[in-house]
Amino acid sequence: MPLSNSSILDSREVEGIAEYRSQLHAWLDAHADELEPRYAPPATLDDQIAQMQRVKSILFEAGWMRFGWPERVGGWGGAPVLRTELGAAISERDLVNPGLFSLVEVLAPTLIDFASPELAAEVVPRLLAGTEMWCQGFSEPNSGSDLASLGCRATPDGDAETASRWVINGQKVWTSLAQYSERCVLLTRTGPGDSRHRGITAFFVDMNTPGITVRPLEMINGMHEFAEVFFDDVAVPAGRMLGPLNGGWGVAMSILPYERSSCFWQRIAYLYARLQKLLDVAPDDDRTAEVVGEVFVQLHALRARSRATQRRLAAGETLGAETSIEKVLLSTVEQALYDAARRLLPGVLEMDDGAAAEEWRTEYLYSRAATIYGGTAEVQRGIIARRLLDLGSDQ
């Protein structure tokens, strides 16, 4: 029986996260069969997307996807940490791919904070309920990690202050799940070419708009998670502008706290589960104890730091350069975990054709990108050196 807003668990009655977590896991236990993936591993990307949307639908219907979200967008209110706990719980149970699921945490707050109230109320429930997917159009072929240099241009159809629509031309790349998405949070250049972060505007674009072409990219693990997206004279209503004209940099920066807090927390929960799975199949000897122990210490240190970051965010503090440390730690431990799998399961990742081996192999290959996605390790170490350790200027 679905939860109701006033019966089994009301956010206003939750006395603490521990109680919420206890009730959440009890519900997940009771609905394990309903939530279980309907495919045998290894899953294709199509399988993972279908499973994620199905799980979101069930959780939304039961109420769990509504906790931590404002009532004005279909939520039931409560602290954002409630939805962080949900993401961690379903990630550690292997019900969803945490990387795919975390897009909800990245993009829904953007609409809530920067779209018109009417638009946010219309579309955010669809994302939470699994009836829509959205993507994030930020990266470009010639921008690298320098987001402020993006060139995809939006031109007003008339005067910029009164235009009823804008026309977009350009290209994005490394756009996660663009081929599955109904909408895109898109950064465009609206100022002079040298205006950098001062001349960027964000739009919320329907992906079925004429002029949009999506070309999926194959990754080293054979998945097509990313895509190139081309915009050729794509007309977007002015009402789809997120935030003020030339205020897109603020939109982009608003995503950082969620990406580096709740999304990381979900990923950490998933890595703990994978480490346990490795321990279950590795030889029971001193070498396993040493290798797994090293990864566990790294993972635990990251988890402790991530929890502190979430508390800071919940207290209303602004997150900044210090979150680059967590990004480096996450990249390091993710690769260390899958390196450990390769060491403790010799030949399995390279030679075995079984389903379990294919799963380890796919995730091992994906982990090689951990030092690239979400800001490269080089960039993060530069930020740490210059802004936290005062070892030189940004130039």
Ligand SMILES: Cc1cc2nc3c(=O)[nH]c(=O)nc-3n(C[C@H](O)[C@H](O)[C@H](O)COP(=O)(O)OP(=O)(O)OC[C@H]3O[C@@H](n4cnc5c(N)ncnc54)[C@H](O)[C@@H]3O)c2cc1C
Contents of the next structure:
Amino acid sequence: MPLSNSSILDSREVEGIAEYRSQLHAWLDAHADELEPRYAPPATLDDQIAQMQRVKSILFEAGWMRFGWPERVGGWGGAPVLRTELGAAISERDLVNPGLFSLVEVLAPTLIDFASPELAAEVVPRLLAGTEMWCQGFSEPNSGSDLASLGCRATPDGDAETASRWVINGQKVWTSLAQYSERCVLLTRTGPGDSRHRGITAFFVDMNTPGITVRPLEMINGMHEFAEVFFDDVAVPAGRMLGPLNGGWGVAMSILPYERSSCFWQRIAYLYARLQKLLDVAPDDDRTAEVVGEVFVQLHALRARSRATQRRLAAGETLGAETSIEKVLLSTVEQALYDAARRLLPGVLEMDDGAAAEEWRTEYLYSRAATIYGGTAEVQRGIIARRLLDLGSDQ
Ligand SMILES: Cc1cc2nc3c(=O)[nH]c(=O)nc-3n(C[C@H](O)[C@H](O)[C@H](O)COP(=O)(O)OP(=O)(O)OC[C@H]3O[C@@H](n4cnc5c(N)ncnc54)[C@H](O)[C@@H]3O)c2cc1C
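Please supply the coordinates for the form predicted together with this ligand, as a counterpart to the form predicted alone shown previously.
So here's everything in the complex, that chain up top.
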């Protein structure tokens, strides 16, 4: 029996969602040939990006990439959860690499919420339509978990309140897809060195601005998915400031609801599909049933929690520290799934040179990063302990 992956909301909660869902799947079935070739790890990153952008452009042209986005940025309106439905549908069908695709969900809302309406209207459709890529320049060599300590500095050309441009100097690291990106949502220090979260400002920077150097970094699976980015007297127009001066912390924090809701739901859909794939190739015996069953229970618990989060978000509630639980559950089950593959396909991940083995190996290695990106497991557990279980203060 196939592992089921039911939907988030029903028609009692969002009007027309059942209709949307059935039309979406019917359209994806009808256009399966046009959407080929699918995302098939490992592939090269160049291939994965080209494939994703092609799929995005087809989906934008057909309208599916527009549902759930505001009309003022080229969308067709409707509940944001429609975007989540699309992300899950194309992830479980292997139409995109869900990790790469989720950057849309992380970065487009930031522009919509914090850029000038003119800028958002100009650039967001390009991201949705797959004609541009953007990256997120937050982490620095000495500021990852402790993001408030970041040091990449933006200096006004004149008085801070009236400057026409800002000059940026410093370094970012682990910037996913920087080498493919036309733009970057960048956090900079604009207050005194010790101003922490009160002295950070966000900018939307064109990656072809003189003074930017991108050096891709190789990950354990051989991919160059992220990069170091150096800023050497990079001049950025003041109109590219996102949110108010020294309001960058609010910009960074606003990403959380999107990252921890729709991105997670897409990833969960993908993990269900991968678990199904494992079930299809593993020996048909009691051990497989036990190992797959353990992962299925974890995945099911995560999905139940994630569904409750989506519903809260759809009802207008604010998300907070409790989403750290989902982050811990997601990274735990992602690693458990690929550990299960290693247990049920002995020697395959380690020794086999075939394409299927290479696929499992690439994803197994990538799954090790799940306890790092988007907030490390240790830091999430600290948040759970202090803020949810009241086991001590934050500092
Ligand atoms: C695949 C991948 C993609 C990424 N993409 C991006 C991106 O696009 N843009 C971007 O800005 N960043 C990106 N990152 C960076 C990511 O956000 C950071 O790696 C993460 O925030 C951790 O920061 P760090 O690497 O500096 O580790 P550190 O913060 O230096 O942590 C080192 C270790 O110390 C532990 N630790 C730190 N503080 C505490 C604490 N208070 N309590 C307990 N333990 C603690 C951590 O858990 C970790 O084990 C990416 C990372 C990965 C792996």
